[in-house]
Amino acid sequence: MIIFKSINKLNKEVNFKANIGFVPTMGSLHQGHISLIKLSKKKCEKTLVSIFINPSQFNKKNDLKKYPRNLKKDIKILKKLNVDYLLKPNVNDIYKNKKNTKIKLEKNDKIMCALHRPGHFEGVLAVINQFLQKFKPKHIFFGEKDYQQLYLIKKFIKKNYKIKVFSCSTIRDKNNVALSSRNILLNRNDINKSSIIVSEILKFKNKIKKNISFTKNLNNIKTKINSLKNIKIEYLEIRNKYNLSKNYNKNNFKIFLAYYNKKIRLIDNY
């Protein structure tokens, strides 16, 4: 695996016209991670993995400290696996040029976790813009655990790029909680919360499946999951699975929930 620390060494050594899948993260490398890099190794004939904390996306300096690094365990993952290359740039190496880093999202968009985390998706699509527009790789690999971020992400490649977005779907552990690299930062406890969680929400998914109408219902689960010991919902909506909208029936709903266990701010999608 050769390790490139600019974009310019980069372009300089890789030939971009190859075949060549990108999977970028924020390191803290789990499961989930290691589907996308597989599926982008199934589908091209070399990979690339970025490891970038991407500070335009968080909202709040303490939530960007505070995410976990491991840059020494994500090189061994990533070498067992044979990735071809590792991108890890700097701030000032994304950042170069401020001009081009602002998107703008559509009024529609600012729903579920753009209208709680202002400044979020701008963030990310901005950090894609610029991976984007410094090389282009022939497809991009996405999870399905952030929805509403594959889903504006789709959308700003569609309408600027040719390059394939991937998905994979979510990689849950034993509990069913999703994988996320924040879970490092809960404890037993914490986990089997999330997992009880899990397990209502899909309770209330398989009721809608045989009767929309159960909807309705929706308040109950909020407060029932409100009552667990230091969880606090953020959100919990039904939405259309393929625009988002709230139209939707018992055959494209998805449900999206964003919520506090403890002091950690988790999402998934059912």
Ligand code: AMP
The other form holds:
Amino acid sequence: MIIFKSINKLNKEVNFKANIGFVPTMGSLHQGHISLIKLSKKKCEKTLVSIFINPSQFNKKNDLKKYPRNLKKDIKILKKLNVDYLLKPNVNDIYKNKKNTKIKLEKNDKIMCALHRPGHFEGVLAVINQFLQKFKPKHIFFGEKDYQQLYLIKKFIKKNYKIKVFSCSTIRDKNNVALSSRNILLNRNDINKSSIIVSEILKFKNKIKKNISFTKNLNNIKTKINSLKNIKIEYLEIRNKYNLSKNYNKNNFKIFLAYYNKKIRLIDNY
Ligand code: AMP
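Given the form predicted on its own above, produce the structure of the same protein in the form predicted together with this ligand.
Everything in the complex follows now, all chains and molecules, and the chain you saw is the first one.
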């Protein structure tokens, strides 16, 4: 695996005319990231992974400070997977050119995480745009775990680039909790609570599938989840999985959740 510390060096060494798959990450790699990397390796001649903790997508300084960092272990994982290239740029490399670093969301898109984490998706789109302005992979890979992010990135890339976006379904642990780099910050007891939340929501989802009017019970399930110690829901919403509108039926709905488990903010969708 070749490790590049700057995009300039990457561009000098790598021929982007080849079929290159790109997997952007913030590191602390787990099976969720690995599923994206494996898909890229299947679809593409060469796979490029980036590890960049993007400050502009953190709307709270402390969250950025606390974000897990495990570079040595990440490099081991990537080498074992036979990844071809790792890009590990620094903040200056990405943001020294101030051009096009500000990206606005459409009014309709200011929902769920966009509403509760102002500036977050603007930061995500800005970093993806910075990458894609400087090099053009043929394919790019994202996880459904961050469903709203995937939705916004697909829309943004379709409008601006000729790059095919692939997605992978959410990888979960044995307790059905969605894998997240932030899970390292939770203890077993916290994870158990996240697991209870998943099973409550899956029960709720099954009832909705049988009878869409069951969505009226959304407040009941919110109360139930909020009654777990140290758990606080930020939002729990049902939306159309294709356009994220509130116009859904029992064949196209998805449940979206963001909550705090102690002080750790987690998201999931079902
Ligand atoms: P992150 O490092 O959290 O920015 O995530 C990098 C990529 O991995 C994003 O496309 C995420 O959606 C994806 N990802 C994170 N967790 C999971 C998971 N549990 N299952 C599938 N993909 C995931």
